[in-house]
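First, one chain by itself in structure tokens, the form predicted alone.
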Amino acid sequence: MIIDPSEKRKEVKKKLRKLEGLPTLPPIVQRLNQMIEDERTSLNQIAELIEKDQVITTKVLRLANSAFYGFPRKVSTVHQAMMLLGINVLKILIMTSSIFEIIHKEDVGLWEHSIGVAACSKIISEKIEFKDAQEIATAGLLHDLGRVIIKVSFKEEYQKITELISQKVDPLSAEKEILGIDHAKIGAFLMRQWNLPERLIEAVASHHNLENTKKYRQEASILHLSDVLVHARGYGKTLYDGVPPLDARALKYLNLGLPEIKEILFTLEPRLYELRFFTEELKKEIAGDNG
């Protein structure tokens, strides 16, 4: 009996919208959307409130000083890291600081695949002078969110995609072969569930397909260039063995050519051996939490 993909579709979604498996978002988000809408309320007011809940404040600090963002000194307050990283990234930080830790606790690989990718997407972003780098990063970080859910939500179907890749079955076509959907577009309907921003939502629904972007093609096409630079460089792992298929009119969208490309690559490599350093620290962590 051959299953209508559309359906398997509505299923996924209908499950996505519980969020069976994974964390609840944390009280203070919603009064922090609030407090954002709020045009009276001032910048200290909202670091104030997060600096309450100590564990999110360990959080969103941790990831403010890890080297996907860069930053020349060391971020030390919540204030400090909202001007930093703007109001945008601070909140995202927030709503999937429990979601990170699910990645690195579910799939250490994965993890450090999409931080690696954070950290090349604010690289691409700067050398072409795109504005709200720290955002791309954040995308970055976020491109194969879906990934995690399809394992940690979805285990008798995740065990059925790997199969098929075992087959040499391409990973996007697996998905959708078993879920009649791709990760991609789970984590877009995740993020979209959870009010982010539209230009972030379609750069990671489209970071496999650019002819899926309406109007945030450059966000994608570094999304895109970004996953495929850190895998050949081979740091982290996804389910892809190889390097994922590139684009080429990522290279035209983002105007970038050969000499560039080694560029971003030497600019990388520093960067990636210290985010090694961040997540050596984390799996301690982890194994200190279990232990």
Contents of the next structure:
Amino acid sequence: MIIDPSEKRKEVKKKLRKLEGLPTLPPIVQRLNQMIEDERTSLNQIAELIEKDQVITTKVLRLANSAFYGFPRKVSTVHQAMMLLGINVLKILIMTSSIFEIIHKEDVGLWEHSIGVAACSKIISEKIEFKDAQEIATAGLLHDLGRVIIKVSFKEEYQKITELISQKVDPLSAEKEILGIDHAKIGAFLMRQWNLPERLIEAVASHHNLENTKKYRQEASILHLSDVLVHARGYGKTLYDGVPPLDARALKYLNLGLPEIKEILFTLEPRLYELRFFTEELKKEIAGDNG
Amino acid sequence: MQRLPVSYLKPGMKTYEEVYDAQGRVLCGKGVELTEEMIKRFSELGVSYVTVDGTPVKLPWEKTLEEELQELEKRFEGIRDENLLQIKEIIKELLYEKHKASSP
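Could the form predicted in complex with the partner chain be shown next, to go alongside the form predicted alone?
Below is the entire complex, every chain and molecule, led by the chain shown above.
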């Protein structure tokens, strides 16, 4: 049977729109959104709301303290995290920690890849003196959100995609063939549903297709380059066994040459070394939960 | 030398370089044998990592240089893109340097 990709795409989007069978966000996210929109809300009130939830607080502080942000001192309160990271980043950390909790149980490799890309995105942003490096790091964390969704919520299709990949079809084409849409678009679609900033949505949507960018070409280029570099270094695991193609335009848009790439990789290495301890700690906890 | 999170430190390990707190003050000189009290103090003062002499802890995920190089070749199999090939050379250099630094 031949699948009509555009029909399939409609079906997938419908499911996404209704959030059918998708990982649910903790109720606190909804509440946070309302508070952020309400101008009368103070940062203190927001911090208080988060701190009431011990589980979320622990997760957020742990992510904030992990090496991908590279803060020299320990972040010990939600308030401090908010001052250092900004409210948008904090919101995304809360979402991500919930989404990735599902995935790192099933797919530690993708989780490792994602935090590696987050760390690398932060380093590149700082290198080119880009504004809001933290926010870009967070986009790095979310760049493969669509893959998580496919794996968790489109299980049958995921099977077919991995079959195609084992027959040497490249992962993006395999996703498009089976779902009519690739993981970058799925991730962005969901991020829009969750009211995340347009800058991050476009970066995630276009991290494999730089020509699709409208306003945020550099953001998308940072994610694209980080994705390639983390694969090249062999940190984490995704559907790509080898190194995915590098779009040379990313280097042009970011005004980076090989000497800068070298600096980036040498800065990244110790971060990845530290992140490994972080991931191991999570793995142990999961093993503990199951045992 | 080996860089370790404070939770991995054990009394008897020797510092490879100075240990600083978050404000940049020296907490401990190099070549000092760690005690239980010092380790406790590091963690209270928010120190996250300390570099010690030798490689006292076997980290199961750490690979040998040969393994790393082999996997690198495998990841880059069939790649002809000039930029990517240069990136590969950079990573090779990085691996050589890393392993040179950590061998006793």
